[in-house]
Structures are given as structure tokens and as C-alpha cells.
Amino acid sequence: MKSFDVIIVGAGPAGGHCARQLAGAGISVLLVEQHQTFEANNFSSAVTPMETLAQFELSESVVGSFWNQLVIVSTQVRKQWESSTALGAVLNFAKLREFLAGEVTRNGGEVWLGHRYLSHSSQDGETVVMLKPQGKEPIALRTRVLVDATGSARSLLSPHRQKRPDFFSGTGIEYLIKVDDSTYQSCAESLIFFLGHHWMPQGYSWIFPMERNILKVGAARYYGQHQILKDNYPAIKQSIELLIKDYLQIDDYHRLETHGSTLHYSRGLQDIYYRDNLIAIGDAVSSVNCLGGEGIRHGMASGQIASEYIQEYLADRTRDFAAYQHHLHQHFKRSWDISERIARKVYLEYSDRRIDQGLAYLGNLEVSEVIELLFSYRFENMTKGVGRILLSKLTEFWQKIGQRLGLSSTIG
């Protein structure tokens, strides 16, 4: 029976980066992926800020496009921010996972595509993992550490749905469409988000540029009863078609692909992080921000943190992964809790008018402040927009008073 120090089930960003780190440290690691190609599960919209490329040493070959504009559109308001330099990238999700897997093999690890996880059990102080290669008989492997990187499925640590924590869940669908030059150029280098009941009740939608003449057009909806809206919401695909028809104003396009996924975020981060020598990473421990569904760089961060504690475990310097769970809570919990509260209000409570007002406030922020808010979760920036509106109104008021009194100076 073949043995490894670590077997990681799931070759997404979290699993791939964790395997990459372990292989680079000389650990015997196997990365397992149930699909035979990385294109077979190409489900992420894959937007990230620029620092992600340097932080995780990603090749530009995984980039679909760079963006330097951010546009947010609500039912009645449109705000735009622009930078002279690139603010971030839209990654090619399939190429990203393929790149990480390539790094694993380059560092001496193994990657097995087309192998489905079946089960695991303890035997003689180690864990025996059963895998099913496509079209072949199941095989058994030994490992000292087993990693659940199966995403929201949580297939290893939480296979029984009735025993899972309380989730805040949502589903997203995205079209990859090929368009003419004019339509593509109108969206090139721009991230465009849509909020409000007109565009996407109970969620948000988006248009992102990819390779030339290719756009990502998608929408996501969170589960739960809206406090204002009734239950007759349009289907998610109808909201995507609305973007194509009303915003892009095109009929002539070719749909290359339709993909999607469901997010199950554990409220208060109550996931099971480990059990004995089994440890979970990425979406399996809610390493995804539920406000905007961003998970790639957070999943890779969890994988990198996990790799450090796995090495400690293999060296017999720790008996369990309690410190890993504490580390992830320190890294994510405060921002994640605030993000969840805001997401519930915006997507399940706010009226259209309230969303329009909120976007108007954000319009008073500088581009750097908006990027910090959206990608670094610095929610204190939201009050800056309100403060600047109040200051502007107060200045305007005193200017009018000064004019009525015949004063020549202005309040500025």
C-alpha cells in the first residue's frame, strides 16, 4: 500500500496552494482531484486585488485580464472609480488551479486527477484513504495527515448534513460569453457590480472582463426571506439575461460556458476545523467572505496557514490542530462577522431606496478607500462617505447664509 505524509482531497486554490507549500518543504504530499481536467469545474468569477499575485507568487499566465476601474450600479444610482494603474485582476480559475498543481509536481509532490474520494478509516496509527480512479477499481493509500479541501461540500469532516452548523447560504451562476469588439471595450478594464431589486433581488450581479472579447456575466442570490420583497423573485438566469439585454444592450453573443456553485458559510465560523489527524481548509471552513463571495485568496491563505501547522504535527511538535483553528479565527473572524451582518441587511432587509442611498455615500470615497472597503474589509471607510456628504451639505448651507447676509467670503 502506497504511503504519503499528507493527502489533500480537492485541488482548488486552498488545496493546491497547501500542497504546493508542503511539497516545497520536502513533505511527501498527494493532491487528489475528482475531475479529470481543471476545466471541468471552472466555477469561480475569480476577481482579486493586485497584491494577491505577489503574496502567493502567482504567474501572470493565470490572469484573464487586469482592471483599473470599479463601477457599482444600483436601481437609481451609478458610481465609478478609476485608477491610472491596475487595481486587480480577473483570474482564469482553471489556469490558476492548473498552475498550483504544476507547482506541486515541480516541488516533488504528486497530483492525481480523475480520482474520487470514497472514505477513510484509522488503521495502525495511520489513516487509510480509499480513492476511486475513473473506470478502475478503488485503491487504498496510507497517510499521516488527511486534508479536507472539498469546499462547501465538506465531504471528509462533515459528510452528514444533519450534523453541520447553521449556514448562511447562497447560489451563484455565471455565463462566459463572447461578444463583439465594441461591447467588450465598453467593459474592458472594469469591474461592474449591480445591486438593488431591479438587478438582483436578494443578492448582487456582475460583469467582469476576461480574455479579449470574452465577458463574465453572473448573479448570486442568498437564501432567506426578504423583509420587504415577496417570494416571486426572478430566476437567477433571468437576472443574468437582464444584464445582457438592459445593460450591455446586445442580442448577438455566443455563450461559451455556464457554471455556478453554492456557498455554505458557517455563521460565527462554527465549522469543524479538525478531528485527530484530519484538518479542513478553504471553503470547508468558510474561508470565503459572504458579503461579496470572494474566496480564492482567502482559501489560499487558509491553506498556507494549515501547511505550517501540518509541518509542526508531522515533526511531533504538536498533538492536534487546535492552534490552527485559533489562528484562522484570529485571521478571519472579526471581519467575517461584520461582513455577514452587512450582507444580511443589504441582501435581505434593505429597500431599494436604502441601497441607492448607501451607494451615494460610497460615491464620496476615494478609489483607494473603496478598494480597502471591498477587499480589505475596512468598514470604517463607510462612515467617511457619510461624513463627506454631511460636510458638503453643511458647507453649502453656510454659503447660502453668507450670500443672504451679503458676505463676500465663503465657507470652504
Ligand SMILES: Cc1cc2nc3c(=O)[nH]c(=O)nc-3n(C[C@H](O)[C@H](O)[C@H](O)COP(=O)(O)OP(=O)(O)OC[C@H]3O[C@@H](n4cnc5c(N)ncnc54)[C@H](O)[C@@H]3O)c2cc1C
The other form holds:
Amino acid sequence: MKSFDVIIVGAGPAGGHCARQLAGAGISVLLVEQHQTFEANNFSSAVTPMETLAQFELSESVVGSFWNQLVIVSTQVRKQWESSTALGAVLNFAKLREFLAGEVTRNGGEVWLGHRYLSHSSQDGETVVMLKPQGKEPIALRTRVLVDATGSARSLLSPHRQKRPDFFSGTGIEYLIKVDDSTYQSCAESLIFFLGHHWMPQGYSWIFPMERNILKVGAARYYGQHQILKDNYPAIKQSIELLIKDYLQIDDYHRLETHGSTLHYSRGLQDIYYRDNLIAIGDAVSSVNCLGGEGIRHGMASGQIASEYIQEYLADRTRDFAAYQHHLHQHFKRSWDISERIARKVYLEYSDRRIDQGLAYLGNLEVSEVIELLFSYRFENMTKGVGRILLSKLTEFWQKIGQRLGLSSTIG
Ligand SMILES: Cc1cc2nc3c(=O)[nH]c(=O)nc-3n(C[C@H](O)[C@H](O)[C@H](O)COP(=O)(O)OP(=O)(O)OC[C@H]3O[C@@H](n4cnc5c(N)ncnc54)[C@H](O)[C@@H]3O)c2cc1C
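Follow the form predicted on its own with the form predicted in complex with the named molecule, if you could.
Everything in the complex follows now, all chains and molecules, and the chain you saw is the first one.
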């Protein structure tokens, strides 16, 4: 029976990056993926801030386009921020995972596509893993550490739905559309997000530039009962078509692909992180941020942290992964708890007017502040927006008083 130090199930960003780190450290590692190709489940919009490229040493070949403009549109308000330099990238999700897998083999590891995880069991102090290659009989492999990187499926550590923690879940669907030059130019280099009940009740929608003449147009809806809205929403695909018809105002486009997935985020980060020599990373332990559904760099970060603890375990310097769970909680918990509270308010509680108002406040932030808020989770920046509106109203008030009293000097 073939044997590895580590078997990682799931070649998403988390599994791919973890395998790449371990192979780079000389550990014998196998990365397993159920799909035959990386195009097969190309579900993610894959927007990321600029720092991701350097932090995870990603090749520019995984970049679809760069963005230097951010636009947020609600039912009544539109705000736009611009920078003279690139603020981030829209990655090609298939190429990103292919690149990470390529790094694994380059570093001496193995990658098996088209192999589905079936089960595992303990035998003589080692774990035996059963895999099903497509169209062939199941095979057995031995490993010292097994990693659940199966994303929201959590197929290894939490396969039983009834035993899972309480989830905050949402489904996202995205069209990849080919458009003419002028439509593409109107969206090139911009991330455009749509909030509010007109565009996407109980969620948000978006238009991102993928590559020349190709746009990603999508919408995501969270599960749960909205405090104000009734349940008779349009289907998610209708919200995508609304963007194409009302915002882009085009009839003439070619739909290249439709993809999507459902994310299950554990409220309060209550996932199971490890059991014996089995450890989970990425969306399998809710590393995705539920406010904006951003999970690629966080999944890779969890894979990187896990790779350090796996090496400690293999070297017999630790007997379990309790310190790994503690490390991930320190890394994510505070910001993720606040994000969850805000997400529930914006998507499941607020009136449309309140969302318009919130966006008007954000409009007072500088571009660097809004990027810090959305991508570094600096929530204190939200109060700066409110503060600036109050200050300008106060200034206006004192100016009027000054004018009535016939004073020429202004305050502010
Ligand atoms: C519509 C949508 C848009 C998104 N947009 C963005 C975005 O713009 N930016 C961003 O950062 N994040 C985005 N995300 C989130 C991001 O894609 C995820 O958080 C990220 O992919 C999680 O990485 P992961 O490796 O943990 O899991 P995944 O990417 O889900 O990878 C898990 C892998 O495990 C494989 N697998 C599952 N079960 C088995 C099995 N039994 N055997 C073998 N293999 C198995 C799956 O096929 C899959 O390839 C988006 C998500 C959705 C749904």
C-alpha cells in the first residue's frame, strides 16, 4: 500500500497552498482533488487585495485583471473611490489552483486529480484512506496526517449534517459573459458591488472585470428570515440578469459559463478543527469572511499556519493540534465575530433606506480607509464616515448662525 506523511483532500486555495508549503519543507505529501480539471469547479469570483500576490508568492499568470477603482451602488446612492495605483486583482480561480498544484509537484509532492475521498480508518497507529479514482475501483493509501481541505463540504471532519454547528449560509451564482469593447471599458479596472433591496434582497451582487471583454456578473443571497422583507424574492439568476439589463444595459452578450457554490460559515467559529491526526483548514473551518464572502487568501493563510503545526506533529514535538486551533482563533475570531454581526444586520435586518444611509456615510471615507475597512476589517473606519457627516452638518449650522448674526468669519 502506498504511503505518505500527509494526505490533503481538496485542491482549493487552502489545500493547494498547504500542500505547497509541506512539499517545500521536504515532507512527502499527496494532494487529492475529486474533479478531473481545475476548470470543472471554477466557482469563485476570486477578487483579492494587492498584498495577496506578494504574501503568497503568486505568479502574475493567475491574475485575470487588476482593479484601481471601487464602486458601491445601492437602491438610491452611488459612491466611487479611485486610486492612481492598482488596489487589487481579480484572479483566474482555475489558474490559481492549477498554479498551486504545479508548485506542489515542483517541490516534490504528488497531485492526483479525479480522485474522490470515500472514508478513512485507523490501522496500526496509521490512517488508511480510501479514494475512488474516476471510473476505477477504490484504492487504499496510508498516511500519518490527514487534512480536510474540502471547503464547505467538510467531508472528513464533519460529514454528518445533523452534528454540524449552527451555520450562517449563503449561495452565490456567477455568469462569465463576453461583452463588446465599450461595455468592457465601462467596467474595466473597477470592482462594482450592488447592495439594497432593489438589486439583491438579502444579499449583494457584483460586476468584476475578468479579462479583456470578459466580465464576472454575480449575486449572492444569505439564508434566514429577513426582519422586514417577505420571502417572495426573485431567483438569484434574475438578480444577475437585472444587472445586465438595467446597469450594463446590454442585450448583446455571450454567456461563457455559469458557476457558483454555497458557503456554510459556522457562527462563532464552532467548527471541529482536529481529531487525532486529522486536521481541517480553509472553509472547512470557516476561514471565509461572511460579510463579503472573501475566502481565498484566508484559506491560504489557514493552510500556511496548519503546515507549521503539521511539521511539529510529524517531528513528534507535539501530540495534538490544540495549539493550531488556538492560533486560528487568534488570527480570525475577533474580526470574524464583528463581520458576522454586521452581515446579519445588513443582509437580514436593515431596511433599504438604512442601507442607502450606510453607503452615504461610507462615501465620506478616503479610498485607503474604505479599502482598510473592506479588506483589513478596520471597522472603526465606519464611525469616521458618520463622524465626518456630523461634522459637516455642524459646520453648516454654525455658518448659518454666523450669517444671521452678520459675522463674516466662517467656522470649519
Ligand atoms: C460565488 C462565489 C464567489 C466568491 N468570490 C470570492 C472572491 O471574490 N474572493 C475571495 O477571496 N473569495 C471568494 N469566494 C470564497 C472562496 O472562493 C472560498 O472561500 C475559497 O475557495 C475556500 O477555499 P478552500 O480551499 O477552503 O475550499 P474550496 O475552494 O471549496 O476547495 C475545496 C476543494 O475540495 C474538493 N473536494 C470536496 N470534497 C471532496 C472529496 N470528497 N474528495 C476530493 N475532493 C473533494 C472540492 O472539489 C474543491 O476543489 C467566493 C465564493 C463563492 C461561492
